[in-house]
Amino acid sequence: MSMLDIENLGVAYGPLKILKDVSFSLEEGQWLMLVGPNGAGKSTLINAVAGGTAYTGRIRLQGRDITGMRPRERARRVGVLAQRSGVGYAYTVEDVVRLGRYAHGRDPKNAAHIHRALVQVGMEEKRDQSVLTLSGGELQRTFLAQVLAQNPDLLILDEPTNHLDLKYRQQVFELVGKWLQTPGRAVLCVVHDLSLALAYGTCAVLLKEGRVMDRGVPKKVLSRENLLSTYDMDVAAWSRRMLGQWNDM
């Protein structure tokens, strides 16, 4: 089943074209890694899918054009973790996570979804703590719990391990992998760490200057030739050199 279809997507701010005729599909059970250098248009693409910016072209969610969906319906189906999240009020951790259930109204399962999400991200013991007292990593995990509490069909993550230390980076990606095992789900994820894209992605889209350079399985998309033309450097050689420092540890 196709979860997301993007056809000839374009986004422009005045004369500046950010995305140019971007097209790809995301199927049920897939974890699509959206990769590319800074300024490639990755976050803009996610913002368009989330309904946060005007665009040309067509975006369909589970076969339906998203322009025909009410915000509440879209919020039930799509969960978005932005790269930068913040709050200016002294909500508790649980308050923030509870907002993820807003679109579900008075669903009797709300409490169970909130509790499970808090446990999944390791924030259950801090559920009554003010978010203003949290570290950057703890706040990011709180917002991840909010998205998981939504129980969406499509999970959209923009640099999900931003601000997280190594332990929680590993836990977050393992958690998303387990979340994806439930039928009827898919993940669209922006990452800068190409090793994570190779390790966890089932498919990938490589962007440069708003255009799709390649799409398909990660090992094909992230070939040495593709990365050289996209990043203007030998990414594979540099990555091997960095990893080689651990050989004698």
Given for the second form:
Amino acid sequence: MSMLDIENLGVAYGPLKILKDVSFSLEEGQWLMLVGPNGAGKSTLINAVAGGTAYTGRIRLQGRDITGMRPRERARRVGVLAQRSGVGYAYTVEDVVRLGRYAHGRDPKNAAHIHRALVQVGMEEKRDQSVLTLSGGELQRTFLAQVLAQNPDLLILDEPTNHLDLKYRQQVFELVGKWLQTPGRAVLCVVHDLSLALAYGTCAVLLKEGRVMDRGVPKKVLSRENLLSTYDMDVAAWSRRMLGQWNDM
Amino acid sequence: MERPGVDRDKKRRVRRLALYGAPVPLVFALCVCVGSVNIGLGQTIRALFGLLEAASPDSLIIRTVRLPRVLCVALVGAALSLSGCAMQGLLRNPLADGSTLGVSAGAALGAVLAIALGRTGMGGAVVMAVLFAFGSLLVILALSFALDGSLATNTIILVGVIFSMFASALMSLVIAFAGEHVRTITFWTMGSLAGTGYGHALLLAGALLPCAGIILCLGRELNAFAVGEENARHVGVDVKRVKLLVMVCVSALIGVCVSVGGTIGFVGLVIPHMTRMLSGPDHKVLLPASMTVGAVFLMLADLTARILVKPLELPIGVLTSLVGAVAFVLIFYRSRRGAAGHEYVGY
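Pass me the form predicted in complex with the partner chain as well; I've looked at the form predicted on its own already.
Let's see the whole complex now, leading with the same chain.
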């Protein structure tokens, strides 16, 4: 069953067109990697799906147009881990994760979801600690726990491992892979690291200047020719050179 | 494994709210008893229950002067503090308060215009201030919507600041042509609740009850906003609706407070900060706690204004600004030392 259908999506800020006629679908069980250079419109696309910006075209979630959905209903279906800078006040880790249950009202399972999410991201022991005292990586894991506590069907991740070291980067991707094994779920993920896109994605969409350059299985989408025309550089050769350094050690 | 903490958290919250509420009746009683003439608690209670002769000096002082005034002071303190607290959460900005929207300047313009035209009292300055407050809100929201259909917070603040400057310029213009009313206007702008009566108290209570009721119900939403507006939208908060509700309620509260007491600075800025240091940032506790702390603070400030140079009286706005400025510097210094390197002043 289709989780997300995007048809002829367009977003413009005044005369500046950010997204132009973008169309693709995401099926249940799929992990779609959205890749492209800076300014390609990846975060804008996520913002449109999350209801944060006006758009033309059509976005359907599980067959329903998202414009007809109330914010709480959308939040029960879609969880978004956005790029962020920080939290203004000294909330505890648990306070922030608890916000993930906002759309579920007074569900008796709230406490269980919060606890499970904290354990999953390894922040259980810091649940009473102020978020102002966390490192960038810990804060990112706290917000990941918030999204997991939300228990959505579609998980949207905007560069989820930006602030994380290699160990947690691996843990987060493994965790999302495990999360995806439950039927009826899908992941839409923005990444800059193309190796991660190849390793974890089941499909990919390549964006450049607001247009879809290619879509399909990651190996086809991230071909040498596609990357050369999108990034104006030989990405594969550069990546091989970077990895080759490890062979000399 | 679930945490058996939900009921415990609720009980703890109720206990903390009772703790913050407890000083209100005590300070209220103190402020009614003490003034340029001190009246004992027993005599005050007898006067309140009509057990004293109605024409006796004590009864007259308590029932016609002090009781309505202290009521007004408590209500204004609670309203200003609640407004500041809600705005600081909504805008995720510790420097915001009820006047950030520009409605305060609009209300002041209305009151100054009424005084300049020789119309003081409930029928003049108060009505004009309330009307101008709502008019200002409509102008600010309409302009913000015209500039940015999504009603982004930054747009609203920017329009509010510009509107504030525009209203202040108009106020200066009115004062320049106010003639013999300049002295009255100057005293009004310093902020004072002297001479307020039951009518004013009724007006304040009429605004505070529904507006506080609405804002207090938005504790979870304001927590989400305080973490970040984008995050609030992602977890399912109807951000536009909440923003409009809070802004309309804050505007109503500020408009009525300015109309009754003039410009009383710093209560809406400093009290939520001080309360946050005591109660933490959870708006389910912080909002009601700010109301009670604001009421207590302004009652004590008004008492000080009444007795410091008695029989003369200091304008309460001057006193709150003096105390508030010192308190704010101390808070800011402490927060810079305590939360160095973080984006915001954090409690």
